[in-house]
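The data below hold one chain only, encoded as structure tokens and taken in the form predicted on its own.
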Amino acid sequence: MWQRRAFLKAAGVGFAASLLPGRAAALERAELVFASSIETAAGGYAAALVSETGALIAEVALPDRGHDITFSPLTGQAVVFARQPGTFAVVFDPKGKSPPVTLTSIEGRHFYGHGAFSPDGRLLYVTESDYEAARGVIGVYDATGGFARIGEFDTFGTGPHEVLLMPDGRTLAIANGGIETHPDYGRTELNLETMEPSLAFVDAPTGELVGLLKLEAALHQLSIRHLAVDMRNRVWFGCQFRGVSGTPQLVGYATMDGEIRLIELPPDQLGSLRNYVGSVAAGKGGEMIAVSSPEGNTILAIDAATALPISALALDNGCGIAADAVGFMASSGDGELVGFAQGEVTPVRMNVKFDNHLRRVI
């Protein structure tokens, strides 16, 4: 994430200028500065800056719902992609000197939701679908050309969903839902008999497959969607069951060495997700790691280094998380932004509708 003083030096005063006067001093106040999707209270959807006491820094249209928004780690530009399986993701620059640029999934393509740029900025990676040949690909984005398509590779999956760049600066780690969709029939899941989700480690530069990792068969039916990076470099991952009954375990972790497994939550607190995790988070330093269930209106926090929870959060339709300085903060689809460590909550509502994710940017 940014500091305040290289992401405000980047933003400029072309940035400062495109704000309503409040909405500047909002930014100047904000001690901690958050992105989402979001719906606004007028019916539409936009990609929003918000402060960590609920206030609306900047918005930016989109012409459908959104996901998720990655942020490049040296130049700020922002993309949010749209909710799959969506075919557009809007491309926002905080400098205020450029307007919003729409990106179109090509022919025969759509998005999954996230994406995660190259360490120098200079390229964006996109989960997309081969959705006739039911194939999870990468999208190869040049994010100093105007974001023209300049190729793909493999997932070695299908339906992949989040994909996130590895501390070594050029593997990527991307979940593979193992769920096949197809824009003609809208979000209908179209094998959960046949389904087979993966964890897989890709070499970017190159598009060549380090490891894939398979749970075991009789979870087949465990869609593996959602990653976050701890201290030591593994890959925790939230599933999504799509079986029609039982109660099996949702969270897990992979290491790069070939080792995945699924933590073993207590009952209870595995029964408040309903099967349903929607994101994961790790916290600053990666030392707890945060899942949420917008189906269960229950959010953890897990301690990383014992895989035992520290405390839980009732938030209803709560989903998206990120990290705060001391915990985590959560956002819901009924506008509540709210920090939450050790058991400690400070709720506030917002007039617009959070969608499943939440990144830190300040």
Given for the second form:
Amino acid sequence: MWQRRAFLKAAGVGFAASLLPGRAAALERAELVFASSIETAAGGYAAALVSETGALIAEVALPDRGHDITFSPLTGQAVVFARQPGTFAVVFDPKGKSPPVTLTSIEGRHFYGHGAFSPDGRLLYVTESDYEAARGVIGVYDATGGFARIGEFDTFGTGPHEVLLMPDGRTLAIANGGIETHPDYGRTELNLETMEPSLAFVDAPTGELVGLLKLEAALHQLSIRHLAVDMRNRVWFGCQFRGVSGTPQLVGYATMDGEIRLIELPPDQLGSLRNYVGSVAAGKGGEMIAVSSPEGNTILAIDAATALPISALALDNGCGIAADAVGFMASSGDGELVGFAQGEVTPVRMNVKFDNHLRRVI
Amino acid sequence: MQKLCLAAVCLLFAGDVSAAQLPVRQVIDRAVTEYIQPAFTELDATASSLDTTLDALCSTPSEATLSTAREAFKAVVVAWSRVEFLRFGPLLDDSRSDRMLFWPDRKGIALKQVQQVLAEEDATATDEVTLRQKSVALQGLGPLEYVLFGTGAEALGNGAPFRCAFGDTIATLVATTAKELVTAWTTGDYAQTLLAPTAEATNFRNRREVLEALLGALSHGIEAMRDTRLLPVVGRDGAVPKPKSALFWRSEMTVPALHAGFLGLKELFDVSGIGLAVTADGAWIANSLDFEFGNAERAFTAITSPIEGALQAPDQMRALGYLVILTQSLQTLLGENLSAALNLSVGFSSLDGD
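Switch from the form predicted on its own, shown above, to the form predicted in complex with the partner chain and output its structure.
What follows is the whole complex; the chain from before opens it.
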């Protein structure tokens, strides 16, 4: 309960007052609050705050389909990014004091659906594509100055996807998926034969490369997409295999010391991921890692210490995963919210479609 | 292992929606035997014929043999357009799809390489073995179109030995690939992996996964048509149309190839009966798809000129723009509505690449 009070304090009385009466009551009752992009029952797109009981607390309309949401606990600002190759991001203010602000990607760049705040919430780092050069960049935005784009630096790869800030507060971990796309051809993947994914550690204040890690050359079609940090500050990653045949391992971890390795999932569980990991999340304290596959309708929880799977959930279209107090909460494209791996949430179904990522904000 | 009851329902899914009008087993059977296998057989027949006409052109160059070869090329383009969206199994193995057609080619790699081969009269490009070892951009329908219809192609009618030998070698490789495809689908065991999936299989473990592949091919086929064939040419958001960004503009096959692609998607949808594998509540989806495919057909009847002229004629340009809108509607109906009605995961959270 203290968490809700802390959130309400951070959000300010204006937030609760701005909600419709039913939604304010839902917030009052909520133990946990999650944010996700959704498709609404009416077919529109929004960023939504929902409670663990499936109550819709708030939603911010979007011009098109959103993807991940990043949140600064310090400032309370949240940003939802358009699904790649997107051209907008919407900053919304849970304090309810200012209307949402829409950012548009600059000429020659598009967004990749993910971003991360600096620890003080003053800067926003966004994965973007310099598509004429097939070069990934991190766009840097001033969160204190109307989100003006104040610079960019290289991701040292092509097709950057998820970015997160390491616990040191200055190093960005960037998943360079390796896949070239171009707005002229929509989501068509243009370089599957020659793709070269990597995981880059980049020093955010200087833009300098700290380390660039790649899997062995034979695995060059294993696109590194999604990331989470465990209790030892190792970066766990989930991959999508873009090759034709075979079932390579899809989950691994990397360290800032330069180690990168795939873990060995048993064949039946690896098979259930169908060569596609759509989201990676760390549990509370980073002792458990969850990976999801909406292709395989499967979510696995992995013990970070032993690298062994400890729990599995079959969930149609399941992709969003976020830590709750002890385990995980999962969301699906069919509107389900389910607790797993000791997660406490009783399954509920909402009349929305959840996008691939779920973030806990309370 | 923890398995929650709510979600474990999907594990029980044997491929059928209860009370569906058509069992999934029949949908798969019809798709394979009544569309996929005949369509690849047709590709093989046209490609084999193309190879023969190139032989004749090179041995007896004339306006007539050139014309015959060009017509044979067009027939292959049509047959190819009806199968290219079946991007699983044999078409992806051994880079066959790229060997048949390297596209999109944003940087114009194929054109540069073809022009270089012709300028240098590179003899290794007139040998099947050595050409096959070269870039896929030099091997398929793109470079063959340039040989038969590009700058300097008219010389083929009077005898242009190197150019013709290069074209003949490409045609042979195209025929070889088409033969491999039809063999894999008809006499190999690939069809069986769809018709009788097993839990131990690495590609399809149950009928549900086969159905996902079929519906995914339809949905992604429509998406690719919009993103790689229509929008780059028509222009996004009011941009200036680019006729020379069109596939097969030299042979004036841009529109016929698009049309064949639409017809192929519609025919697979129709003959498989995939729209009937839902309960009566979902019957509207097939009706809507019929309606939208019908709208597409009417749009094609309005496009009477080759692509360059069509982009300059307001009525035809409108029809092309309308096709873009229809692809969006068809993709939603297939990838979201029908996918949901079939209890599949083709749609919302599992589009490739996120």
